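Only one chain comes next, encoded as structure tokens, the form predicted alone.
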Amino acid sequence: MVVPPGPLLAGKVAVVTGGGGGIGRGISLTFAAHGASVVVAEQDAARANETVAEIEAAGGTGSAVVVDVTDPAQVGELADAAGAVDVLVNNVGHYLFKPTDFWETIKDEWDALYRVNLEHVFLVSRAIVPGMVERARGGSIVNVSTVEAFRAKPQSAVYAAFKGGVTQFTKSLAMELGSHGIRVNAVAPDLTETLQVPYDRWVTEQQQPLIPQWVPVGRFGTPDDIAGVVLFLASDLSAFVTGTTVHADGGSYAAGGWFRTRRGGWTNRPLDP
């Protein structure tokens, strides 16, 4: 198949939850500028509201959601409110507490790093997929991921093993749904600025010549490189790609690690490498 020139998703309804912020409004704003009908799933109402106006204002289409996508009967009224889904991205994920060691969390802790980083990607593609399929014309799911699913993240073991919970739920499904057209795939970014990781604010001044050891392509990411890598995803540019992940990281999961640290943490940014 040759994709035709011009907007990548004309004519396509995306949800995409977490969408006013960080990746997620990297991701709304790059579908829309493609033609895109963007849902903007967000907690935040005046986020959700921003990136729709931002959208409208540079002539695009999209509509805000205010929603917990932990909450089961919430995510049914997202669902509804979407409508005809052509594309599902699955973007909201957090790591939620300060680096801790195992044995000294709390199944409390457990609970809420599930329902934020794999309970709402089930909770979300099961209310929206059953339409995908019986409406028989494919589509697109993407679920950002993290680095962390594929190699160790000391101190976070539990976000870690959900965010590898997301890899294998990425190609199983990807698997039940591409007989129907609709392929399934995952990014995995990492060292990229967002509302969780302001790398603007953790790295002073003094550390910036560093940034070419800690990162292989010598900058740390933005929104709008994962939001291109998911565009890809999403569209028919990738029509023969599914049950993968696209490491959007800069080079890091190639190169190594984690690091301990003087003071018995440890670190993926080493100030003496």
Ligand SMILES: NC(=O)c1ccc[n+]([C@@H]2O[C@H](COP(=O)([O-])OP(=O)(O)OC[C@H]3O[C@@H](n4cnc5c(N)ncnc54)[C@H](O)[C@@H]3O)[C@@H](O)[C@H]2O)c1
Second form
Amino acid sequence: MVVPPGPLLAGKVAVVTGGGGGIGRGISLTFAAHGASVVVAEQDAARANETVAEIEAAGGTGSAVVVDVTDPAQVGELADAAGAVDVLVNNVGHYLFKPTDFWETIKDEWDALYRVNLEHVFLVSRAIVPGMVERARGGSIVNVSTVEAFRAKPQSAVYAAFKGGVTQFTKSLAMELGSHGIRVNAVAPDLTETLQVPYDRWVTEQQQPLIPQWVPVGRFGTPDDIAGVVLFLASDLSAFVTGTTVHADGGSYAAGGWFRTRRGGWTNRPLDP
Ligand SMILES: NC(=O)c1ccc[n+]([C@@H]2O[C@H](COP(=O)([O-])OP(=O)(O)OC[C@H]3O[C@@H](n4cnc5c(N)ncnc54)[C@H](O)[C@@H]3O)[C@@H](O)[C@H]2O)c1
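Taking the form predicted alone as the starting point, write out the structure of the form predicted in complex with the ligand.
Then the entire complex follows, led off by the chain already shown.
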């Protein structure tokens, strides 16, 4: 069937966790612009309300649910408040700690990383999927992973391991839900300017000219760059896509260790020879 023109999520209810800031906000605004009624599930009330106000100012529909998605009781309340959900985006995630060699990290840190990167994906999916199955009108789940689920993240090994878990969970859940018309996919961002990853503060003026050598597409990403991919995965444009991950990283995963040199060639050496 040819995809019909017009808004891609008209009449759909979409829950976006962490939907008030960074990539989550970009997804919330994009979904609303495509006709979804968006439930902005966010722990920061001000960010949640600002996002809903922005959705409404643009003529869309949204509601704020202030929730910590790592808390099982609050997740239950989120599922009740959201009602009949068609699209779920499990977007919350964070590296939490400064870079530290694994053998110097402690269990309390691993537990915190588990809660904010993997356990809430289980909690929110477990709370919302039964209703999706019961209503039998299909749906889409999109999990936000990272490039570091696919390549190493030295000194953030536990974060990378749990994000790898998101990738693997995405595949298995996709198998279980395929016959119910519910697709499950992931997006793996990198290099995207957000609250958590403020490249505008991290990259000095001196380093700015190096960006085209650093990122294959020549610039950092924006939340809208990721939101476009999530919209694709949430909508019928991707009706035959499930159990997979789309890399939305300006090419960094494909590049591996390769960088453009100042003379326009390529190097995989730590120093530009
Ligand atoms: N920005 C990047 O370059 C990048 C790269 C790889 C992966 N990611 C992934 O993208 C996702 C979003 O990252 P971001 O950079 O937009 O982050 P961000 O910190 O800028 O935004 C996250 C939002 O989630 C909210 N949030 C955090 N914990 C929450 C909780 N327990 N319950 C409810 N809301 C909560 C925050 O208040 C914030 O509004 C994460 O899963 C992250 O791992 C981002």
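Bear in mind the structure is a predicted one, so any value in this text is a computation, not a measurement. Positions refer to the first chain, counted from 1. If you superpose the two forms and keep the largest set of C-alpha atoms that fall within 1.5 Å, you have the rigid core.
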Fitting the rigid core first, would the Cα of residue 253 be found 2 Å or more away between these two forms?
no
Superposing on the rigid core, I want to see if residue 265 changes position between these two forms - specifically a Cα shift of 2 Å or more.
yes
